[in-house]
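The chain below stands alone and is given in structure tokens; this is the form predicted alone.
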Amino acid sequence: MIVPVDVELVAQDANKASKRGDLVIVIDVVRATTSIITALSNGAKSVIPVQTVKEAMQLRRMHLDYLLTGEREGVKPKGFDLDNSPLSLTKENVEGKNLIMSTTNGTKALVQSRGSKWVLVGAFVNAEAVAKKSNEIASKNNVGISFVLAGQKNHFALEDFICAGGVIDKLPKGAVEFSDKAIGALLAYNGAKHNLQENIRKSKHAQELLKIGFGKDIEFACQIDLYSIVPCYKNGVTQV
């Protein structure tokens, strides 16, 4: 089977991928999906994404030993244990823990993808691994692959588009068929990859993070294939 590959540019379009029956790869490269992959690589038991701070606090009251992690306007909400920086989600902080995460864009994209049977978490840091696993599942089950990009407050986000292209670049040639948006993402990545961090820093969201002192998070998120794990989101929980 030739696997069709498409891209939904903002979180609220996740339902389009679900209606097609596609496997979904959610990307919020700066920073939520990079942070989820990092936390699970560092031994977290699970990451539970929720859309609002209120939901996060309510769930925490039911599970007092869970950690609250996330951001609003880039910084840790009041009452949370950790922010959304992958550099905060160290083995020392998260090993053996369950995390409740709420972010402005990324956790929304995951929750809105819940109608899909297969939802994988992707970023630059696991690009090859998520490309391989998504193609294996899609080929076996005769379904397409759709990238659901978190975007930035319901708008297109350059960094997520480039990251989708980075994963697309690692899909097996000849076994996939790209939509125009998928081709566009691949072209964007190929144009950006030789100065990846510099080009990601040009995006509006990255500029906002730079202003509040999170330049090292952008540097971290631009590492290619740092991890070999592929988190899966199912029944409201993200695990390896």
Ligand code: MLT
The other form holds:
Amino acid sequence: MIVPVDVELVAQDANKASKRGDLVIVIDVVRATTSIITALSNGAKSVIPVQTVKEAMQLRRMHLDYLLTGEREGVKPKGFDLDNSPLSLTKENVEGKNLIMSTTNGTKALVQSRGSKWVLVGAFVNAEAVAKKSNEIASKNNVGISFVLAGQKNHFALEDFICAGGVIDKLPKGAVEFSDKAIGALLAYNGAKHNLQENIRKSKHAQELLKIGFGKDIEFACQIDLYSIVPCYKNGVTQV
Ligand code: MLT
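Please give the other form, namely the form predicted in complex with the ligand, since only the form predicted alone has been shown so far.
Shown next: the complete complex, the earlier chain at its head.
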């Protein structure tokens, strides 16, 4: 079967992908999905994405041993254990732990994708692995692949679009059929890839992170295929 590949540009459109019955790949490359993949690679048991800080706090009251992670305006919310930097989610900090995570856009995109049967977590750091796994599942089940980009407060985010193109680039040629948005993402990635970090830094959100001292996170997020795991979001929990 030829697998159709499409892209939803903002989290709010996740339901369009669910209605098509597609497998979803959620991308918030700077930084939520990069951070989830990193935490699980460093031995976290699970990451539970929630939409609001209040929900995160409520859930933690029921599970006092869970860690609270995430950000608002890029920094750790009051009462949280860790921020949303992938560099904070070290083995030392997260191994063997369950994490409750709330971020401005990325965790919302995951929760809003809950209507889809398969929801995978993607970023540059697992581009090859997520491309391979999504294609295997989609071909086997005769469904399409949709990228759900977290975006930035309901708006298009350049970095997520380029990252989707990076994953699309690794899908097997000939076995997939791209929508115009998927072709656009691929063209954007091909135009950006030779100077990936510098091009990702041009995005509005990366500029905001640079201003508050998180430049190293952008460098980290631009590492292609650092990990081979593909976290899946199911029943409210993200696990490998
Ligand atoms: C988000 O979810 O909006 C981002 O991951 C924000 C961030 O850079 O931490």
